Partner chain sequence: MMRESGRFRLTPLGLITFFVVLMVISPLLIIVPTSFTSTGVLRFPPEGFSLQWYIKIFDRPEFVDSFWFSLKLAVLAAVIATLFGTLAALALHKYRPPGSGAINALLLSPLTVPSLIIGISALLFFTRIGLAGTFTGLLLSHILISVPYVVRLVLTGLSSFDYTLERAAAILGAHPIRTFWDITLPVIRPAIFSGMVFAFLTSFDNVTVSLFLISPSTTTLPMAIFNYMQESLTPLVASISSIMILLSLIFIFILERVYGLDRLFGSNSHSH
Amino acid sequence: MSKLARNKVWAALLLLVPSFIIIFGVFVLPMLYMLMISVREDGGTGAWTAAQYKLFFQDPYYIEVLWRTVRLSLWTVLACLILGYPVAMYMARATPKMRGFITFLILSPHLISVVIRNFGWVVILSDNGFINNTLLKLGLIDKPLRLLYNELGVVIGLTDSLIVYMVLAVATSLYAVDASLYKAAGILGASKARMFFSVTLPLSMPGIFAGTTLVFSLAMSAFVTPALMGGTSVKVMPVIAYEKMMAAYDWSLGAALAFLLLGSTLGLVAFFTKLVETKRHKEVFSS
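Can you show how this chain looks by itself in the form predicted together with its partner chain?
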């Protein structure tokens, strides 16, 4: 290596040192330390043990919590897809100016604390909230609908905060679709439904895939929304991890729960990826 090249490497390292210190000291080392605490006795220094993980899988309560977390995340993905896909289609057909405007409108609430957005939902959805009041006044219902402090409330809250990822992921893939494809399909006499199923949908699959994995991962680890909009009855993995850490002070179990949450999310995303790939593989090689 020439002297000049060596100098460049040293200069780069020097500039990288402050960020490296932060990443290693506040992220990499703490993660390794947490792993130690979850698999060794006496706060990470004693004998190796899988007790915390065994405890989790042998207790039906924890299995139910994990399943509830997965289920709510899947409902959220579905809601984001059903509501977000048409928005992405609308954006793909709009002028750049209109696209920018819609992007701004759905992105800007995202930069305001989730605590505040959830509070707004409480005002809208509670028993004497905006929706129930309106419906009662109109005489459409005679007792308030239960829209909050249950699983429905959590899915509404999560969909509100995560739909932006689905919209942008799908819209990005639709922007790339060559407009002449639609013209060709039109000339060949394809109906609107046929165009959607033969052109739009297949070409937006990468966007749907990206949006789905992103929304799912974020929903799995959401803490604030289940805590504020789910009440005490909707316990999900992040909420019980918090309780074990901060109320029960069971740090070994808290650390194990953190890894189980991370592991189950990554595992399910990998499984989904595999599923999609296998399907694509079959499509390509069997037709």
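Alternate state requested, the form predicted on its own (shown: the form predicted together with its partner chain):
All you get below is the one chain by itself.
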């Protein structure tokens, strides 16, 4: 390697030093400290032990909470995909001006705190909220529907918060689809449904994969929405970890639950990635 090339490499490394320092200081060190707390008694000051992790696997309650967290995340992914895919398709076929306007509409709610948005959903979904009052006045129901403080309410809140990631991820893939492919499919006699399943859907799989990964990961770690819209009846892993640390002052168990949640999320995402890449759309991801 020439001296000029070595100087360029060192210059690039020096530019990365501030980022490495920030990442190490605000992410790596706290994670290592939490890991140490999770394997020691008395909040990280006692003897080394794996009792917290054993308790998780021995207590069916924690297994049920983890499964509930995964289930709600999967339902959220499905809801975001069903509701977001048509929006992404419309954005891909719209004019640049309309595309920018739709992007603004999708992003603008996120200028408001998630807490305020969730309280807005509480007003809409409560027993005396807009939906139940409207249905009661129309005579469609005899008593208010239970739309809040259950798993349905949590999925609604998470979908509202995370659908933007699915829409933008899928739309980005659809932007790259050559319009001539649709013309060629039409010339060959393909119907609109055949075009969708043979052209649009396969070529949008990278976007679906990216959106699914983002939505699932964020839903697994969501705390505010399950706490506000699930109440005390819907416990998920982030809420349980918070309660163990801040209410029960059991920092060792809370840290262990946090790392088990992290490991479960990474494991499921890795499994999904491997599953997708080994199926019929593998050539799409490798292109």
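Positions refer to the first chain, counted from 1. Please read these numbers as outputs of a predicted model, since none were measured by experiment. C-alpha atoms forming the largest set that superposes within 1.5 Å between two forms make up the rigid core.
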Quiz item: Hey, does Phe20 budge by 2 Å or more at the Cα between the two forms once the core is superposed?
Solution: yes
